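As structure tokens, one chain now follows by itself in the form predicted on its own.
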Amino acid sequence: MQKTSIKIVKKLREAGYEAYWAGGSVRDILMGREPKDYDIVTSARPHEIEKLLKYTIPVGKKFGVILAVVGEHHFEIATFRSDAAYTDGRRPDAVYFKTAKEDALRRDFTINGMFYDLLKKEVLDYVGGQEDLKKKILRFIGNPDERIKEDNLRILRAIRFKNALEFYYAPKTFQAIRKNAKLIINVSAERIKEELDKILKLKGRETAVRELEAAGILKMILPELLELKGVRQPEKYHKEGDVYEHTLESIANLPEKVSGELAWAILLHDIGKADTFKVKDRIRFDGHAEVGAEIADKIMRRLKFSNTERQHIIWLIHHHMILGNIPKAKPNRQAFWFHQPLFPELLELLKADALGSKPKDLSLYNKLKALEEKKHKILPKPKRLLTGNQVMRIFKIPEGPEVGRLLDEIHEAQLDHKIETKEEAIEFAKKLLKK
């Protein structure tokens, strides 16, 4: 990928244009990291780039951005520009093609505003990015209020970059984030969700969520999470504090490399506890997993999750309280759970949940992990009487969590020998649906 990007830069230079690597690739190289992509900036105008390169896509041509396609790789090539006002808080009303320096000055953070001249082997730094890299400081270029108002998503991007790189905020950076937090309501749900996905995959995800709260952003994008503050838990098992504190401790104990679905599932696994809290002989949260799955579903619909993601996360939340029953269950019922496609992630949720509690107790996790590793030797994979497609077709049910819950109940009845044929499964399902 790097070699191909060098060829593109050289082609632009040979045609008489300025051309440099830009943004994150320069930052990563200076930090000794392998860049994920190589964005290019140039003095060539979009139509000139299209003439010069064989395969291009005009992804943002009116904003000066062309995508070059070489084999399996895509390279974003942007013409030097400065921007007019951003009345929608996302895109400029107009762009003006300018110089490299003017282009650098309109970017977000100093560490992302540097260019690299491949021919001279030198960094073009008009914004003080190299100095901030050395000091591990995240700083907006120029006036932070103006940078945020140009693109309101920068509120979340700042928190993500700071925690991804393990940097510190420049004095005015976090102040500007907090001051402009309300502007996050102008950002589309899809873009917010995309940034939150990236934040939850970070090693520093717990600190990032705490900063979202401190900045006043969390109450606007995930208010349900803040409802867990002050919700007491049995001190014998949760000396870490309330449900909110337990949730943050749990996400902190997820593996460094984690799927987005598992990260969201642990963030929302106890989201139903605020609505189910009661004291009856002791603190109880009866049915919080089921209630939590419903609340999580509403949150994910609001943030425009895909149906596949929603079903995945809902399944994990809905079933995270059944794990304690499995070791003492009959082999056929154990088989039912161990052969569930998402069971390995359910185990990881259990582990993070246990590590997020004080005292930490991994005894159940270790027991289940040992049993699960032997599932193919001692437990047969049970065959379902009905498939999801059959349930949807027979009962006219749309794709969604209800299909999964119905299949699970049918399968459990099968394992308990209450039903044994497809016909009996259909009749059993009819009775469930009537309820």
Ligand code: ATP
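Superpose the two forms; the largest set of C-alphas matching within 1.5 Å is the rigid core. Positions refer to the first chain, counted from 1. Quick caveat: nothing in here was measured; it's all calculated off a predicted structure. Compared with the form predicted in complex with the ligand:
- In this overlay on the rigid core, residue 398 has a C-alpha that sits 2 Å or more away from its partner position between the two forms.
- A displacement of less than 2 angstroms separates the C-alpha positions of residue 29 between the two forms, with the rigid core held in common.
- With the core held fixed, residue 420 shows a CA shift of 2 Å or greater between the two forms.
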The other form holds:
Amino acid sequence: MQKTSIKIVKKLREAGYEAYWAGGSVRDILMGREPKDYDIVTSARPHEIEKLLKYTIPVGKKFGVILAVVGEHHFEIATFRSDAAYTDGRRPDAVYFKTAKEDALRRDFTINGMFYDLLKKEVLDYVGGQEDLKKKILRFIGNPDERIKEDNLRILRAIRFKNALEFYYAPKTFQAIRKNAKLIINVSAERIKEELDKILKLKGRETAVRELEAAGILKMILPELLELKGVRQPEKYHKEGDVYEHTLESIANLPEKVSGELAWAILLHDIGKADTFKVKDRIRFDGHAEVGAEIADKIMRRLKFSNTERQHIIWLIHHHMILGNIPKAKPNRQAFWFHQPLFPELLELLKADALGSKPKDLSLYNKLKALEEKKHKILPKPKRLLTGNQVMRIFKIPEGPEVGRLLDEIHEAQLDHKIETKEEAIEFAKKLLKK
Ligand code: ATP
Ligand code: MG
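Rather than the form predicted on its own that you just supplied, could I have the structure of the form predicted in complex with the ligand?
What follows is the whole complex; the chain from before opens it.
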């Protein structure tokens, strides 16, 4: 991919234009990391880029961005530009084609604002990016306040980059983030979700969430999480503190590389504890997994998660308290759980949950891991007595959640040996439907 991008740069240079690597790739190379992609900036105008290269897609022609397609790789080629006023806090009203220096000045952070000249083999640095990279400082280019007001998404980008790189904020950078936290409401749910996904996948996710809180952003985008503050837990199992502390300890204890689904599930696994807190013999949170799944559902609808993602995360939250029953359960019931497609994630959630508690107790996790490895292979996946299509046809119910519920009930009864044949399953379902 690097070689291809060099070829593109050379082609533009041979045609008499300026052309450089830009932004993230320069930052990553200077840090000794492998860039995810190689963005290119050039003095060539969009129509000139299109003339010069074989396969191009005008993804953002208005903003001067052309996508070059070479084999399986894509390269963003952007004409040097400066941005006109931002009236919507998200996109410039117009762009003007300008010089390399002006293009550097419109970028967000100094470390993201450098270019690399492949022919001279030197960095073009109009913004002091190299200095900040050396000192590990995340700093807005220009006036931080104005830069955030231009594009409100930069609030979350700042927190993401600082924690992805394990840098420090320049003092004015974090002050400006805190001062302008409210502007986050102008950013679309999809974009907020996208940034939060990236943040939760970082190794430094705990610090990042604490910064979101300290800056006053968390209360704007995930107020439900702050409801967990001050919710006490039984001292015996949770010396780490309240439910909020337990949640942050748990996300910190996820493996370094995690799926977004697992990260969200652990972030929200105890979200139902504020509403279910009760003191009987001791502090109890009866039904918190079910209540939590409902609250998580609301949050994820608000943040426009995809249906699949939402359903997976809900499943994980809903079932995170059943694991304790598995070691004592009958073998076929154990098999039912081990064969659940998300069971491996559920085990990982349990592990992070246990490691996020004080004292840390991995005994259940270890027991289940050993059981799963042994039993998963020998116990066959229990065959269902009725399929979804059969249920819909026999009982004349339309596609929807009711079908799933009915199938689950039938399956449960089968596992408990209450029913064993298709005919018995139909009788059983009939009775259920009458109720
Ligand atoms: P990543 O490795 O996460 O892709 P990146 O630096 O490549 O990091 P992108 O979001 O891909 O980040 O953006 C590419 C470059 O475009 C950035 O390095 C930055 O110079 C510029 N940029 C992107 N988004 C903004 C923004 N909202 N405001 C100003 N400049 C931006
Ligand atoms: Mg990038």
